[in-house]
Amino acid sequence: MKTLLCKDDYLAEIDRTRDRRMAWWREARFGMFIHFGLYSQLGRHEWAMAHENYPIEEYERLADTFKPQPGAAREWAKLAKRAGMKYMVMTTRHHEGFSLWDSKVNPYNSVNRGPQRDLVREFVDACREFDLRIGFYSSLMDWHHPDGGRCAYDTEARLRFNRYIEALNTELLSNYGKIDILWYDVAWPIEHWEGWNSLEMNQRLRALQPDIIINNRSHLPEDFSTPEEHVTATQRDWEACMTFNGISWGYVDSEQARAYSYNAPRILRMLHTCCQQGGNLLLNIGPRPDGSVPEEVIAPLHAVGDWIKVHERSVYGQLTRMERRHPTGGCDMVRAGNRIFLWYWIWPESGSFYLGGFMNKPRTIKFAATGAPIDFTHDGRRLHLRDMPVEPVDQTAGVTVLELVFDEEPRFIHANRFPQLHGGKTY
């Protein structure tokens, strides 16, 4: 092990290698989050142990009734691939403290109890079968460990708990081959990176996996930020992690909860913001207690996958980060170099319409899905599209995409509030 760096030198080293390590992630755009654990059996919420004040001994009984079916992870990975996702992140150990692998550090695990199988191994094998990058979620908070709470005020407990957390992650990053993402969560009850020993721990973990990327939830910025339950861009690399229903990460056995589930157009709205503003979407599913995929997520993800298959150039790869731009109501842009993709949420049913703010003329405009050309004129600050169908062309998710190809960098003025103004900032 090489000499550990001070904070400034460590962050500088991370900055120096970030572009190489993050290259695949920046082009992947879309991933699946899996929240699966003992709480799945309760069907209420992944925080049930805390919210409902379960005594540890009572909650532990769930470990012996936890019996996910063999092959469950393969079904998750198959669905992720079908949905157009490029990577997966699974909760290897949530706040409840139950490890889903054959841990020598934590005997409270899925090999000693319940399924008597290494569920992390099954997840890793499934990801590799379907050519998906692999991410491990690792909670820093632990309601089961005796030092999980008192580490906030007891120095010896903090030292023991730090060693425990690092040992768990060392197992995960040592026993399963190449791992792509370490996804920390909830650095509580300690509120500073020094208290978690994050600087030293993360350097030692990176030595095990030199290409790994790490999120920002151990109180150090690391490689990317993680807005939760909102798709909001940050200046650095970012990934919006979103539940499928806006209520719970874990499985919820409720018709009301199912009614809140996202449909394909809403998923594409979130994905669009990520494509436009330089981020990724990590969309969660909470499998049933047996590991099966809830019905309400299957059809929307199939539709999203079918849509992406014919619009992949406006989703994957090196897209040009930009602010929101509205050349007409009901649509928004994604830019890839000298190409602009217009994603239409609401299709103009007029047969002829304008796109405002384009200061230079594109060489061609066509339907992205079919390549069919579109007749248009340009008057110096807007485009007039003629002979357009009155119904949306896309019948998969109702999101039609137009592709504008320019011979030079597209210039666009955002003049929505003051259409009478001809000058202004161009993009």
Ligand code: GLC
Given for the second form:
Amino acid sequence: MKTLLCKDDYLAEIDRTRDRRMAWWREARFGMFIHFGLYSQLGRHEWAMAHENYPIEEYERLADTFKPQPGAAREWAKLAKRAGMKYMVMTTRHHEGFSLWDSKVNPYNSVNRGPQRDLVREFVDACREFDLRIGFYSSLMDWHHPDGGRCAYDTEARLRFNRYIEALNTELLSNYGKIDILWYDVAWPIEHWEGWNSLEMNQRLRALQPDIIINNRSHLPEDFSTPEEHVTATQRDWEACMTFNGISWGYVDSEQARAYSYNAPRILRMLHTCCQQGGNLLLNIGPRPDGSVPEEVIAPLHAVGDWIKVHERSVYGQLTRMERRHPTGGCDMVRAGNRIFLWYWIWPESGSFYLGGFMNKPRTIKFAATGAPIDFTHDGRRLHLRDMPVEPVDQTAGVTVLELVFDEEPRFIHANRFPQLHGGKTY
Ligand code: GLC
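Next up, the form predicted together with the named molecule. The previous block was the form predicted on its own.
Below is the entire complex, every chain and molecule, led by the chain shown above.
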């Protein structure tokens, strides 16, 4: 192991290597989050052990009734691929402290107990079968380990717990081949990187997987920020992690929760913000206790995947980050160099579209999915598209995309409604 770096040198080192390590991630755009664990059997949220104040001995019984079907991870990966997702992140051990792999560090695991299988191995094999990049979620918080709470006030307990957490992650990054993402969660009850020994731990873990990217939840900034349950851009690389229903990461057995599940247009709205503003969307599913995929997520993900298939150019790859700009209330933009893609949420039924704010004229305008040309005029401040269909052309998810191709950089401004406030300058 090479000499460990001080914090400033470490941060400078990962800044220096980030573009190379993140290149695939920045073009991938869309991933699947999987929350699966003992809590899935309760069907009442992944925090049920805490919410319902389970004594450890009582909660541990779930470890012997947990019997996911073989092939479950393959179903998840197959669905992720069909949905147009490029990577997956699975909970290898959630706050409940149960390891889903053949751990020699944590005997409370899926080989010793109920499943009697290495579920992480199955997940990794499934990701590779479907050519998906691989992420491991690893909670720092642990409600099962005797030092999980004591580490907050007892130095010996904290040092033991630091070693335990690092040993778990060392197993994960040593025994399953190339892993692409380490996704920490909930660095609590210790509230600073020194207390987690994150600086040393993450250097040693990076030495095991030199190309790995790490999120910002071990109290060090690492490689990307993680807005949760809101799709909000940050200046640095960012990935919005979202439940499928706005309520729970783990499986919830409730008709009401199922009714809240997102449909394809709603998912595309989230994905659009990521495409427009330089981020990624990590959309979660919480499999049922047997590992099967909840019915309510299948049709929306199929529709999203079918939609992406014909709109890849405005979803994946190197898009040009921009602020939110929409020339009408019913659509919003994604930019790729000199091309602007207008994703229409509300398709005007007038057959005649006015798009304000385009100050230079595009060479062509067409339907992005088919390339069919659109007749238009430009009066120096807005575009007028004529003879448009009165129905949305896209029937997969109801989101029709127009493509504007410019010969030079598109110049778009929001129309200035109060020229008197800007020295009389109107545009
Ligand atoms: C929150 C929840 C945790 C979930 C995570 C996903 O930290 O506490 O249960 O796994 O969000 O980002």
